[in-house]
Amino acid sequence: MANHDARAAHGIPQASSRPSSDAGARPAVVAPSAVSAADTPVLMGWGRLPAPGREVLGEDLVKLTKGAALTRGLGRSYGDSSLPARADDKVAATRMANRILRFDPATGVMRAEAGLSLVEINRIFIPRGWFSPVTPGTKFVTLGGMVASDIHGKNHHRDGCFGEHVRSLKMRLADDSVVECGPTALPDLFYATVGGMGLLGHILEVEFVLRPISSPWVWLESERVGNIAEYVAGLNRAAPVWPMTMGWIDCLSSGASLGRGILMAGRWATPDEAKIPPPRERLQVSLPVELPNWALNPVTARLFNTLFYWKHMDHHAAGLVAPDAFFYPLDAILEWNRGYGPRGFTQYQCVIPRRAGVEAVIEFMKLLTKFGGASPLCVIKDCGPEGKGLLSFPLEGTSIAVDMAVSPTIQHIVDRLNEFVIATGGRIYLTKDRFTRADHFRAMEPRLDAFLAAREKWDPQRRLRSAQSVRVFGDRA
C-alpha cells in the first residue's frame, strides 16, 4: 500500500517531515562561542561534552548520506557515539526524514524512515492501541538510533532488545551502495548493525512490529526497598509476574541502607481497570538556565535522595499512571541535562551477570558509594538473555545506570568501575559511554572480534567512524 493511501485507509496521520518544535526533541547543538572564539561549529551528546563538527540536514536520506562518515538522530546518546571523529567529517542528521511508509493494522508491522522519533510513534499509535515493542527511558530518540543502540527497556527480561523485533533494514553502506538486510537477508550485516553504533552503514528505513496494548494506561505497583540485597531479591520475584520492572536507587547511602530505593513493576492496564478518559498530554517545562557546577554537590544530592525515598510514604502503592510518567519520567523536564552545569556529565551503565551473584551487585554499589561521584539519578533493571546483535549491551543479570558529573577524577572512577565489571564478566553500554578505555572494552567484550571482522568485510577502509570508534576501536582520527 502506498504511503499516503496506507495512512488514509487506517486513520494514521503523516508524521511531519519538519523537525519537531518540541524543545526536548531538538538535537544537542551548542553555539560556536561555547567552545572557541574561532566560530567552529560544535556538536554535543546528551552529556553536553562538545566536539567540533556540523550536521547536514535533508528529507532524502539516500541522497543525504552519500559520502557521510556518520549518521545522527536527536543526539540523545550520552557520550561520543554520535559525534564526528574529525571536524570536517560529514554528519548526516536524520530528523527531517521521518515519514511513516506503511503500516498493517492486522499484524502491527510498520516501516518508516530512520528519522521518525518515538515521540511521533507514541502520539500517533497509543490512541490507536499500539506501542513500540521496546522503549528506552526517553521518547526523544529516532528509529535509526534505536537500532544502532539496540535499545532495551523495562521489559528486557520478557521481550529482549529492540533489534529482536526488527524485520528489515534499508541501509547505505560505506561504498555508497544501498541494500536491504534482515535476519535472513545479509544476516551478518544485520546483526553487526543491531547495536553497532552506526558503524556498519547508514540506516535509512526500519521495518519492525508494533505491540498491541489493552488500554492507554499503565497499571503500576511500587514499593519502598531498604537496601540493595532486598532490591535484587525483589526484582527476581517480580520478573516472572510482571512484564516491566525497574527501580530508582539511592547510590549515595551506605551501611544498612546501601542501595535503598523504590522498586516499580508495571503492565498495560486492562479495559476494565482503565474506565476513565485517556491520559492528557503531559505539561512539559524546560530547565530555563544552565545551573552552576556547584549546584549539584554531595550535600544537595543526598538531600534529594532522602526526600525522594521518603516521599514514597506508603511501603506499597498501586494505581493507574500515564505511559509518559511510567516510561519517561525525566522527559517531563526538557533540557534537564543543564542541571549538571558547564562541566557536563556522563552516564555509567553496566550489567552485572546473574552468575556473579547478588554479592557482586552489593560490591558494585559499595564502589559507587566509596567514589562519591554519583548523582540522584541511578536506575536498576533486570535483564534477560543476551541478544543476537554483536555488540548488544544486555546479558542476563542486573543493569545499573548512574549519572556522574564530569570531574578531574572521572577517568579514575570509570577505570575502577570497569575493572570490577570485567572481573564479574559484565560489560558497559556504549550508547552511554564517554570514558571507557579501548583495552577495558576489549577485556569485557568477547564478541568484539566478530564485530571487527564484520566491519572489515563491509567497510575495510573505515569510512564510517565516530569519535567513539576512534577512542574504543582505534579508527583513524
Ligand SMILES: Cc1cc2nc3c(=O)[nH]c(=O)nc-3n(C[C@H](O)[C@H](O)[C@H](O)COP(=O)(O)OP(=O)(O)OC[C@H]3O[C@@H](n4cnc5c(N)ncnc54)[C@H](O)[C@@H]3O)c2cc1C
Contents of the next structure:
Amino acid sequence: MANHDARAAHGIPQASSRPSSDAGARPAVVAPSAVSAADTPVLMGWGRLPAPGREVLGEDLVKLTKGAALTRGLGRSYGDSSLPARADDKVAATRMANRILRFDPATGVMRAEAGLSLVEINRIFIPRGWFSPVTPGTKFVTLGGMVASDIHGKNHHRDGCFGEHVRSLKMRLADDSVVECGPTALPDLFYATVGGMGLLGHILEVEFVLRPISSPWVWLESERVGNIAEYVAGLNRAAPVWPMTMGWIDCLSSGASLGRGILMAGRWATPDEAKIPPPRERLQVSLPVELPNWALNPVTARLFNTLFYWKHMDHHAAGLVAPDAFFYPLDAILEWNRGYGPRGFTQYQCVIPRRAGVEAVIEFMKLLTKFGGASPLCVIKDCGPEGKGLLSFPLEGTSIAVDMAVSPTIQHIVDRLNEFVIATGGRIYLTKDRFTRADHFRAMEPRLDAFLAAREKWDPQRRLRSAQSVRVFGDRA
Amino acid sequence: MKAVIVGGTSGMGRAIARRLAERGDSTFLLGIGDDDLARSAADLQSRHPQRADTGSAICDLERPEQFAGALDAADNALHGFDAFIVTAAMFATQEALEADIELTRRLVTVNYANTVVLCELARKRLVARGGGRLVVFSSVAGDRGRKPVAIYGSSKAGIATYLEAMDHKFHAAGLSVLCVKPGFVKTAMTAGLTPPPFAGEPDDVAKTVVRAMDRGKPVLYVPGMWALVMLVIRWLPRFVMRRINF
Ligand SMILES: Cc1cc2nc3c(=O)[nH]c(=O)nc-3n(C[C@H](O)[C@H](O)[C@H](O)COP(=O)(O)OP(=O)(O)OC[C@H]3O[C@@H](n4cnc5c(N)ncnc54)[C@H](O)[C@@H]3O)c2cc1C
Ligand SMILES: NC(=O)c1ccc[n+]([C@@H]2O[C@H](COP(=O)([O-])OP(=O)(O)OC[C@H]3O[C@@H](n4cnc5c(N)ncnc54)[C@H](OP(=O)(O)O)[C@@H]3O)[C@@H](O)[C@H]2O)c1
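Right, the form predicted on its own is done, so what does the form predicted in complex with the ligand look like?
The complete assembly is shown below, putting the previous chain first.
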C-alpha cells in the first residue's frame, strides 16, 4: 500500500514505540492542509496562506509533544498562529488525542484530552442537556485551541471568555516537564497560557465546566437595523436582557445606510417553548473545489449582502432555531474558506473600547468601506470586561470582524486599520491575524511586557514558537 | 451486544468501541498499557448518558500466556461476551522488515500466529455458548502478494484465510465471522499526504463495520471502493504483477 511506504518516505514518526498500524481521525474534523506543487509539505491556517511545515499526528499527546516547538488543533485560527516558525520545527497535531477522561453530571465538570473537538462535545452533550460555557462561531475547534486563543462567544458580555471556565490544565512545558496549572496552582503560568497562543507550553488536558441548558433549542429574536448607530444602540439595549447577542452588518453599504444589518439576540429555549423533537443532525455539504480568485469580488459580495439583508423581510422576527444554525451558520458548508480562491484571505478582528464612543465605530466602518475590502461577512459583537488571560483579546467595547481577500494592498490596509484601532485604545485578535506589525501590536497591548516576562520565566530559550511569534514577538526564525 | 475489542484504544478500534458504547452496547478493551486502557475505558463511559458499561484488561499479542486470563477478565466483566473484535496488529514497511529479521519474526507472530491463537480461545468460548460474532481486521494488502507489502500482506492473508475457514466450519454452530479489509484509511501515517479520492475516515469505517456485524456480513472492504480495486488486482496476471510496483 502506497500509504505505508509514504509514511517511511515522509519520515512521519509513529505515535507508538513499537511498529504499529496507523491511528484514527474524526470525520469532517480535519485541519486545512495541502501538499504544494513542488511536493514540499505545507501547513495552513483557515485563511489558507501556506507555510512550509509538517505536523506529527498521534493519539498520545505526552509522547507527541516531546521536543515539539508548537502544538496545533484543527487549524481554525486564520493566520499564522498555528504555523511553525521554521519548516523543520516539530509541530504536534492534537486532533487524534480526543478522549473524554471524566464527566460529572452533578457538576458539569469535564476533563478531556486537548484534541477533543467541540463537534464531539456538542454531539454527545447537547442531547443530555449540557453545552460549552463559551463557543466560537465554528464548532471545528479543539479544547486546546479554545484555551490558547481564550475564545469568546455571543455571551461574552455575560460569561467572559472560555478561560474563565477552565479549572485546570495539564501541560508539557518547554523544558519537557509535565505540570498541572490552574487559577490557584501556578496561576502565572495559567494566565499566560490562557490566550497565550500556545507559546507557554503544550496543553495536554483541559478541565472545564459545562453549562446545563434548558432545551436543545435556541430562542432567537432578530431585527433588521438601518445603520450602524442604530445597530450599536440595539446591541447595548439587548446586552442586559439577553445572554447571547451578535449580529451581521453589510460593510459595503455606505452613506445613510452605512452599517445596515441584522441584529440577533438569543437564549436557550425553555422546555415549554421547545415542545418539539430535538433538532436533527444537519447534512454537511462541502465546497468541493477551490473557487477562482475572481469568484468573490465586490459585485458578488454586494449581491450576497443585499440578498442577506432583504431575506430578513420582517423588521422583527422570533422563533426557535437549532443550535447549529444559531451558533455555527458558517459550518453548514465545510471548507467554505476555499471560496476565496488560491490567493487566500485573512480576517481583521479588532475591539474598539466603549469609551471611544459609537463615533469611533462609525469612523472605523467608514474606513473599511473606503478600502472596499469585498466581504460578505462582517460580524459585530458586544464585549464585556477584559479577562485575566494576559493576552486575552476582548475588552469592554465593540468587536468588529471582517474577512478580506489577500491582495497586494493587504498590508497597507491592515496597517491603516491598526493605526486607527491604536488611536482608539483598542486591539486586534491574534488568532485571526497574519499581517499586524510587531510595533503596532506593542502599541495596542499594555499587557505585553507581563506576557513576555512569563515567557522568559517558563521558556527562557524560546523553544516554543510559531510563525506568528516570530512576526509579532520577534522570536528567532 | 457484549463486545471485547482488542486494539480499541486507538484508530479504527477506538472508533468502533465508541460507536458501540454510544448506542448502549457493553464493551471491554484488551490491549497494552494500563494507563492507555483506563483512559479509553473512561472515554467510553462518558459517551453514554447512563455511564456505558465498560472495562479493560492487559492483553499483549506478543505474550500468549496472558490470553486465557484476559478472556476470563472479559467474561467476568461482561457475564459472557458475545462478540470478539480484533483491530490490533503491527505494521512495518517492507524495507524495515527486510532489514530486521527479528522485526519480521515479531510481526508475523503478532499478526498471524498469536492472533489465531487468541481468536481460537475466544471462538471456543463463543461456540460453547451457542455462537456469537468474531470480527478481525485483515487488509487489502492480504488479497494479493505485492512488492511494497510482501511480508505484512502475507500475515494479513493468513488471517483472512483462517477467518474464511471459521465461517465455513462454524456458521451452522451460530458463529458469525467478519473479515474486515481496510484500504487507505486517513490516519496518522497518511497525514501530510494527498489522500486518494476514496480514502476513508475511521468513524465511517466504524459505522460500516458495526452495520456489517449487525447484518452478519462475512467480508467487508472499507472504503467500499476497494472491493472494485482489489477485484481488478486479483485478476492481474503474474507477469504484470512482477513488473508493477503496486
Ligand atoms: C468560522 C470561524 C468562526 C470563528 N469564530 C470565533 C469566535 O466567534 N470567537 C473566537 O474567539 N474565535 C473564533 N474563531 C477562531 C477560533 O475559535 C480560534 O482560532 C481557535 O483557537 C481555533 O481552534 P483550533 O483547535 O483550530 O486551533 P488552531 O487554529 O490549530 O490553533 C490556534 C492556536 O492555539 C494553539 N493551540 C492549539 N492547540 C493547542 C494545545 N493543545 N496546546 C497549546 N496550544 C495550542 C496553537 O498553537 C495556535 O496558536 C473562529 C474561527 C472560524 C474559522
Ligand atoms: N489504516 C489503514 O490504512 C489500514 C489499512 C489496512 C489494514 N489496516 C489494519 O486495520 C487494523 C486497525 O488499524 P488502525 O489504523 O486502526 O491502527 P492503530 O490505531 O495503530 O491500531 C493498532 C492497535 O494495535 C495495537 N497493538 C500493536 N501491537 C500490539 C500487541 N502486541 N498487543 C496488543 N495490541 C497491539 C496498538 O496498540 P498501541 O497503540 O498501544 O501500540 C493499536 O492499538 C490493523 O489490523 C491494521 O493492520 C489498516
